[in-house]
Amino acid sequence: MGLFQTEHENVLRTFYGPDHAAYESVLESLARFLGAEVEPMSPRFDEEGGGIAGVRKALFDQGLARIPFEAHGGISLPFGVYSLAMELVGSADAPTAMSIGVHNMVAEGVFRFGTTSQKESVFSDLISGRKLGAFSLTEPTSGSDAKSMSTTAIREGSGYALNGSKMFITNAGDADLYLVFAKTEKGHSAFLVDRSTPGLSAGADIPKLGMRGSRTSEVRFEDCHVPSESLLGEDGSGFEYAKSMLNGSRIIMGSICVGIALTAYRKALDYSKQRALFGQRLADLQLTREKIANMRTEITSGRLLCLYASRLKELGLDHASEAAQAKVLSTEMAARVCDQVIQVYGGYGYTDSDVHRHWRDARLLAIGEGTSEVLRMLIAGKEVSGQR
């Protein structure tokens, strides 16, 4: 079978009832498109550290970041639809799901706090992928606590001059628009710098253990001068902003370790049934018995939670703790099941990097977009608070 199977279509039935067969269509659709051009590079991307751009652009013109979105160019399905779409390209290429999962969280921040005019430029530019987003909230010296950001932006006659740096900033390089989060004199606010500002400047590609396809670098800001049109939504907000598109972003980067962990799971399942030892199959013993079982079943308990967050965000419901949950889960499953995977495999598990890649590209998720230890705090502290 190819990465769209009957488990995805039972998921479908089960959340959409009647609307089902729609969705399926266009899940299909976007699977085959994956199984035969993305799919088979997704090993050369790894080795070579880089080239998801002309799949990725690919993917924009079949319609892929348009799928959440209700106008201004969207083709308006819901957002677990979505969640759903972007497991299959994480089954397909992490990295590529990972580019483009940033990209929209940047295309669902002007959808929600932009202008008019912003909406009918910047954002169609956006989910058309003739822009290519990058979301710049971290800097060298605060990660997980982005409000002890020391980026600046200070009133300068008619714009605002940006100052200091964003770390670790995927599509940096590649991206036609930052956005980019800075200190004012009335609190955090986010801006929409494009690149061939003056002063702004991504630095060299920063190796990583997994996730090599997508490009991640540093971020300068040098007296870097933008309009007021700039602005993004009220100054002083834009810490509210991050926080709520990461937590559909949080979702998203589960539904990918989702994809992740399917895709290794699938590899040391077919291997279980080749390799023989002690005279029979692999897939006979009763100890990776075990092993497939409690893959299969932790891959579906990651999918079903992150469907469950994507449903309350779809009606509008508080969903920041149960997208925290689902992002944890998920991101810890996949790094699980895919050293499992290492393990079905033995030897050729560690050497064989079309086997390892597949761990080291989870690993980064459960640190990216908040680490699990961080959104553990959130979760807990709103069952402590009572803030559900």
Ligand SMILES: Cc1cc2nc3c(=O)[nH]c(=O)nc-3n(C[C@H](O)[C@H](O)[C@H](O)COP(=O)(O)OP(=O)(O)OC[C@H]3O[C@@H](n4cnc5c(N)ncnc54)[C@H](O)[C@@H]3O)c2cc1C
Second form
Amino acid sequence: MGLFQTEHENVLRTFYGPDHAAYESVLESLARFLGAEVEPMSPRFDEEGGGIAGVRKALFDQGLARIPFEAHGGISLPFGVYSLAMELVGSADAPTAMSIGVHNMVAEGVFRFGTTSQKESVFSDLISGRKLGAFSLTEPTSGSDAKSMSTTAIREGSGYALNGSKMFITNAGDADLYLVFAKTEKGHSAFLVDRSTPGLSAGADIPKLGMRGSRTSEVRFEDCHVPSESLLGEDGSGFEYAKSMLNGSRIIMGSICVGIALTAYRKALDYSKQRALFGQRLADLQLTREKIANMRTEITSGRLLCLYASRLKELGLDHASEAAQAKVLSTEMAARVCDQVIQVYGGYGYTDSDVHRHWRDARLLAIGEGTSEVLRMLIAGKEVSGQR
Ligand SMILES: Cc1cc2nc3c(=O)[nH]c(=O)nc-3n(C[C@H](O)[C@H](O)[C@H](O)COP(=O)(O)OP(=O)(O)OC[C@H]3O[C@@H](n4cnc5c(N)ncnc54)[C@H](O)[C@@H]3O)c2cc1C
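Could the form predicted together with the ligand be given as well, to go with the form predicted alone?
What follows is the entire complex, opening with the chain shown before.
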């Protein structure tokens, strides 16, 4: 914890100058909570799955969903501090971090695009943790090509009837509120749908390689009637909202990966100091030192790019490309680092789930919220078209 604290202190000093001390105390208290309540549960979450229900209230009581928001109960800290907080959660338990990250993305959507009444009711329920959110964009036949979705929202009386199916939805089953993207006469729109709405049903949990502590399933809408007040923002603007929400969340998925990599790296570093071979510690062999240096350097670079993208977002500057860069770099970095961690542990790395689960967890994040391929297209598209 000592080294970790110094790292955060230095990062906060560099990015936030005189304000660093206040932010440090927020992160320290969060780190203490996570160390006591979440990290010890992490191997069990991986073995048993089942979602964050058991720790949900305690997590929200820590203010995790209030950090980046102003007004309506938010505590208005910079997005970069939120990004470091999510790095800490990712470091304690990646599936928990993913569940919270997705939930907070829904909250951000309501905060930025919702009506005053949606902010006063739905938003404050979300950031207090009274309600858990799910972001429902992907469908069985449309993931990267999300715009080709089939789910429809047809005007009926004073509301809409939703029909269709959403695939791989994080928090489904546990969620109280689904942010659902569907096609209307005006284009793509977003709707806030309560879990109790007749016609909405979540399927069984989908078994996964990693991130087993977060629930994932299909969500179906069969003549699911919602009132007009469920529409988020303007009819026809839903796809633009989704893209904008994903820009912020991609930074957070990158930060979670920095946290995953850091935890796995620390384990390997400790192990290499204990394991003796050829009459020396594994940590003293030159090829191990190369791995240690590479892992450390990559983790630092991922964190700094996430923080740079966060600062652009805080300042209201365009950050779509930097958020994509932060996610590509950090998610691929984490998978590489966690793979090297398995290598440092040798046979024990391949057989001990408490070592290989970090690689299994990290692997998802080069797929969810925009695959590495899609994000490379976004980054290169801006470069080639001269939009930067
Ligand atoms: C555990 C988990 C949790 C998830 N949580 C959510 C959630 O909460 N909400 C939600 O809406 N979605 C969620 N998703 C869905 C996720 O965002 C999609 O899986 C992802 O966007 C990719 O879509 P796809 O799986 O349909 O793959 P496809 O879009 O079919 O892609 C297949 C492959 O084609 C590649 N590809 C795409 N474009 C190109 C190109 N131009 N050239 C070459 N290759 C290309 C892709 O990168 C990928 O490698 C989750 C997924 C998982 C596995």
